[in-house]
Structures are given as C-alpha cells and as structure tokens.
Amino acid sequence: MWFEDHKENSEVILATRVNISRNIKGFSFPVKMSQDEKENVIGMARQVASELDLPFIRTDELDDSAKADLFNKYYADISFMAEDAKTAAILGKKDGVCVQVNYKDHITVESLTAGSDIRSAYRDAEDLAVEFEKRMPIAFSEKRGFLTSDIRNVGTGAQISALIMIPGIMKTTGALSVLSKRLEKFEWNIKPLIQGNDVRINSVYIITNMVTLGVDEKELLDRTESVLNDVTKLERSCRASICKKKSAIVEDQYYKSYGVLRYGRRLELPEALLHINWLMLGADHVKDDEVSLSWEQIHKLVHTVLRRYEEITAKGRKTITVPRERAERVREIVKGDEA
C-alpha cells in the first residue's frame, strides 16, 4: 500500500493528503441535496469514471470486507460509507488516489502519499480534478474561485493535511508550543488524532491548512513545504537531543518495546502506540544487529494500528477480541520475513 513506502521525511510525516473539491452548477451542496439530486450526481460521476476507464463503486453496494478495504487505505471514512449515504468512490489508476462522490462536496479528489512530497501529491490530485472539470459544469466564481461547502476551501478548492508522529517533540518541554506557533504563522492548525488522556503518549497529530481564499497554487505549495520542513527539522532535532542525552533510557525502551510488539498477545491501542513511539525514537540512533526492523515495517505498524475498520466497527466484542487481533497483526509485521 502507498503508506508502507519509506519516502522523504516519512519517519516524521507519516502521510500527506491533498483534497481538491469541485461542485456542480445547479445542485445544492451534499448536506442539503435531495435523494434525486444525489442520484443525478452519482450518475454524472459514473459517466466520467467510464470515460476515464476508472473503477466506480457505489458504497451502498459494498459488503463489510470492501468497506474495510476502502477505510484501511484512507480512501473513505465510516460516515461516507453509511448505508443511507448515497455516496460513491472512484479509484484512481495510481495507488493513493481516489475520488469521493457526494461527501462534503460533489466531487473530492484525494491524493495520498507517504512522506512530504506535496508537489507530486498535488499534481496527481489536480490532474484528475481537471478531467472532471472538462466533463462537468463546475461551480466557479471569477471573484472567489472554486465554490465549496467549506468557506475555508473556497478559492483553489484544495485542503492539504499531514499525519505526523512526533515523539521527540512530545518528550521535549516546550517544543509542542514552538511548533504550534510556527504553524500559526503559515495559517495551519494542529490537533491530536486521538483525543483523550493518551494524547501525549501516542504523539500522533494532524496538521491542516486553514485558508485557500486569495492564495494561489504556488503560494499554497510553498507554504506547505515550509510547514512540513519545519515539523521534520524540529522533530529530528528533538529526537537527536533525547537520544544523545538519554541514550541508555532510549536504548532500554527501544528493546523493551520491540519485545512487547514482537511477542505480546494482547495490545490495547494506547499501549501499541507507546511502544511504536519508542521504536521511531530509537530507530536511527540505537545501533545493534539484534533487532531487524525497517522503516517500512514501522510505517506499516503505525497505519495498521491507527486505521482499522474492523476495530472501529467491533462494538460489543471490542474488549474481548480486538486487543488479541491487534497483537496478532502487529506480531506478523514485526516478524517480517521470519513469518
């Protein structure tokens, strides 16, 4: 999958996402659309998918296995695939590219990549968005640009976000505040992926651009590169400082965490993320041949733990079987070629 690749800065920037939204003239935004309007948009999108020779999927026709596949690849959220949603997905020819139909906007082209290669991700999304613009009457204002359901995305119609894992920053006093101020400078927002008491333990955050109105494509991409570079530079600095000043602690926790993930039979989500944090912190600093673990394996661990349709929909069986199933998946990844 796209997120398993070890690309530029992906030891900090787990994933970068570009969403380009487009709406069709003459239709209400999805939140206010009638069932007939939704069916009409689905029909129009299906026609475009056919012309582009892309797979078209109605979400109300999917079984749980197919829904899990879309969700686990970050192509769709749970609400997007609700039984009464009248939504659809179009899969791009490139891994990590898809189109959501009738979600927050009529058409949302999504491009995902590991690491911080924002220009490639944006280009992939824009190229596909242009194909829809050629074939649909798109809502556009000469004064404001592309019209979207979220006022913050009006203009380019683009929203850029990144999933980051920053154990170094979280373990360094005052570093998160420094990062937040840097992001504010570029009009970006930061929030924890998982809310609750375990925020500081899991260290997984989402950063998102807040404004596109009055911002052209070049400025948007330049700002994004600056933001991602700042995050990466600060996190690497914090990791290096911690590993230098507390090398014995980092080494000890690195090996303990590897042991738990390699042999554990039950793993709660906070526990799994805690141990993955130590692996990320020590991966480039603990030098020993006893542990054979690549960055690709670490990336797969993170996403397998964070993004799992079967766990979110487990409901009543969550406290019984989910920790065992999570531990089993983690063991298989850590074993790698030994499995």
The other form holds:
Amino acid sequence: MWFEDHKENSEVILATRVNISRNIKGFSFPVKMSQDEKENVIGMARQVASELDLPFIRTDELDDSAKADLFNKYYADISFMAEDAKTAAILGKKDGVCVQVNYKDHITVESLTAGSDIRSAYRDAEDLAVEFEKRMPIAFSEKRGFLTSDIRNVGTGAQISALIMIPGIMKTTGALSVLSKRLEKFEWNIKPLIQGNDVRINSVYIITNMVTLGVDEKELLDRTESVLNDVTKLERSCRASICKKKSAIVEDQYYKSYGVLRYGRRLELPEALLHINWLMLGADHVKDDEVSLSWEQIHKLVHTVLRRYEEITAKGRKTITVPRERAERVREIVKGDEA
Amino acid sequence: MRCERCGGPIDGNKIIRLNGVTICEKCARELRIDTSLMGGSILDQAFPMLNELTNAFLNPGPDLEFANTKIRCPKCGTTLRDVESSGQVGCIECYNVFNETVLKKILKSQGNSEYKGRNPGELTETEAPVRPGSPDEEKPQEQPKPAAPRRAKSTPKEPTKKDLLERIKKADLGMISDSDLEEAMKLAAEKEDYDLAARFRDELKSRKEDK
Ligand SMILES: [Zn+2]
Ligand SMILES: [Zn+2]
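Swap state to the form predicted together with its partner chain from the form predicted on its own:
Complete assembly follows, chain above in first position.
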C-alpha cells in the first residue's frame, strides 16, 4: 500500500495528501441535493470513469471488507460510506489516487503519498481533476475560482495536508510552539490527530494549508515544500539531539518498546503509540544486528495502529477483542521476515 | 487565520487555541456555554483559564457582526446561520446571497482575495524551481515568503515571573510544587504559549487523579 513506502522525509511526514474539490454547474452541493440529483451526479461520474477506464464503485454495493479496504487506505471516511449516503468512489491508476463522488463536493480527487513529495502528489491529483474538468460543466467564477461547498476552500479548491509524527518535537521543551509559529507564518493549521490529554498519543498531528485565494497553484506548492521541509528539519534535529544527549535512555526505551510490540498480547492505542514513538526516535540511532526493523515496517505499524475500519466499527466487543487483535497485527509486522 | 469551528476570520490579537485547535472568540464563548450544559467534553474543565480569557475578550458591545441572520438562499434554503456555524454553503447561488455578509470577511482574511489559480482544464507547471548552489544550503531570499504576521508581539514580562517560567520549563515537572505549576500555567497562558500551559495543566490534572 502507498503508505508503506519509505520515501523522502517519510520518517517524519507519514503522508502528504492533496484534495481537489470540483462541483458541477446546475446542481446544488451534495448537502442540499435530492436523492435523484445524487443519482444524476453518480451517473455523470460513472461516465467519466468509464471513458478514463477507471474502476467505479458505488458505496451502497460494498460489503464490510470492501469498506474496510477503502477506509484503511484513507480513500474514504466512515460517513462517506454510510448506508443512504449515495456516494461512489473511483480508483485511480496509481496506488494512493482516488475520487470521491457526492461527498462534500460532487467530485473530490484525492492523492496520497508517503513522505513529503508534494509535487508528484499534486501532479497526480491535478491530472485526474483536469480530466473531469474537461468533461463536465464546472462551477467556476473568474473572480473566486472554483466554487466549493466549504467556503474556506473556494479558489483553487485544493486542500493540502500532511500527517506528521513528531515524537522528537514533543519531547523537546518549546519545540512545538516553534513549529506552530512557523506554520502560522505560512498560514498552515496544526491539530492533533487524536483529541485528548494523554501525552502518549500526542505525537501525531495533521497540518493543513489554509490559503486557496490570492496564490496560484505553483506558489502553493513552493510554500508547501518549505513547510514540509521545515517540519522535517525541526523534528530531525530534535530526534538527533535527544539521541545524542540521552543516548542510553533512547537505547533502553528502544529495546523495551521493541519487546512490547514484538511479544505483547494486548495493546491499547496509547500504549502502542508510545512504543512506536520510541522506535521512531531510535531507528537511526540504535545499531543492532539482532533486532532489525525497517522504516517500511515502522510505517506499516503506524498506519495499522492509527487507521483501522475494523476497530472503529467494532462497537460492543471493542474493549476485549480490539486490544488483542491489535497486538496480534503488530506482532506480525514487527516479526517481519525473521525466521 | 480562520476559526476551525465556524470558518470565521480571527483577529490576530485574539487567537484562542484549545487542544491545538484554533477558534474564534465567538466560538469560544459558544463552546463554553455548550460544555457547561453537556459536561465531559474535551473542553470541559480542560482549560481553567479559558473562562477568564474569553471573558476578557467579551467586550460589552452587542453582537453586531452577524446581526442579520434572516438571510436565506432562495435556491437551496441555506441560511446565514448555517453558513456561520458550519462554514458550508448549499449551492453556487449561495455565493451571491452571502457575499455581503460572511463571505466577504472570510475572503478578506486570506489577504489578497483575488483568485490567482488556473482555469478549468488547464495544467499547472509543477516542476521544482532550479536553485543555484547545493540543495542543503538554504538561501532565505529564495524561500517563498511567509504570509505577513498578523499577531502583535507579546510584551516582555517582568524578570521574576519570567524566571519562574524558564526554570520550570527546563525542570523535571515531577519536581515542581503544585502552586508553582499553577503559577507557571497562568504565566504561560499570559504569554499565549498554550501548548506549554496545557502541559502544566495535564501534569496538575494527573496529580489530582493520582490522589
Ligand atoms: Zn468561530
Ligand atoms: Zn444556496
């Protein structure tokens, strides 16, 4: 899957995402559309998908495992696949590229990549968006640009965000506020992926570009590149300094965390994240032939812990089975190819 | 800077951060009322200073900003209140209907509100600009310009208070007394360092839970 790749800066930037939202003239936005109108839009999108030779999926025809597949790859949210949502997904040719139909806007092209390569992620999203723009009457105004259901998105209609994991910054006094201020300057927003006061879960954040007017796409990409490089640089230097100053502690925690993830039988989410944080911190610091864990494995760990359809929809059996199943999956990943 | 809850613009001097989310004073006020009714939410008791902060922002004047809430889009039925609370509009026509009210403010908050992007069907040149010299050597003037800062510089604090904060920042939190922590939390909030304040708050909270 796309997020398992170890790419440029992906030890900090877990994922970079581009969403390009487009709407069709003559229809209200999905929130105000009738079921019939939604069917119309689905029909139009299906037509485009078939011209482009891309798989078209109605979400009301999906079983649970197919839904899990879309969700776990970050292609769809739970509410997008709700029973009477009348939504559809189109899969791009490349892993990490998809289109949501009738979500918040009529057409949302999404492109995801591990690491910080915003240019290729944007390229993939725009190429596909342009195919829709050529084939559909698009809601567009010279003055305001692309019209979207969310007024904060009007203009380029392009939302860029990144999922970042910053245990080094979190363990360094004052570093988070340095980061926040830097992001603020570029008009980027930062918020924790998981709300709560538990320090163990406080290492994963979503950062989002807030500017869709007054800049062109080129400038947007330049700014994004700067932002992502800044985040990476800051986190890297925090990790390096912790590893240097607290070498023995990092080493100790690394091995303990490895042990828990490799052999544990029950893992709550905060506990799992806590140990993954230490693995990330120590990954390039602890050198050992016995314990080998690749960045690909770490990425897989992070996502299997953070995004799991089966867990979110588990309901009643949540407290008992989920930690057990989580531990099982984690063990499998950490074990890797070892004999 | 825009409010993550309602999408409304935020005056640079009145930024309110809650658990990493930036909200406007109006929402902060609303949330305070909401949480007192609901209890147990993330905002409930989470930030003891919030009440003081928001109260300080609540200037006596009436809520003039969105006084006319009866405006409604004739095509899709979306009301100004809907737009205000969700940041969403229902159709293209909404953009004309709400232009004079909420939209103008939001568009204005993006600095230059003119659209500068591409037209439908056009492609963007996405190649990275070629920069002379080694890629590791960053030259500041070649960096894209950050947006103009919109917040006032914080005023310097008297040295004794600052010392306490600096000292606690560097210390192991476990070694600091409750009263010092409380003091430091207030100072951090005064300096608008809400992340730091939240750390102290969490420490205090965990102590109470341990007891
Ligand atoms: Zn607000
Ligand atoms: Zn409307």
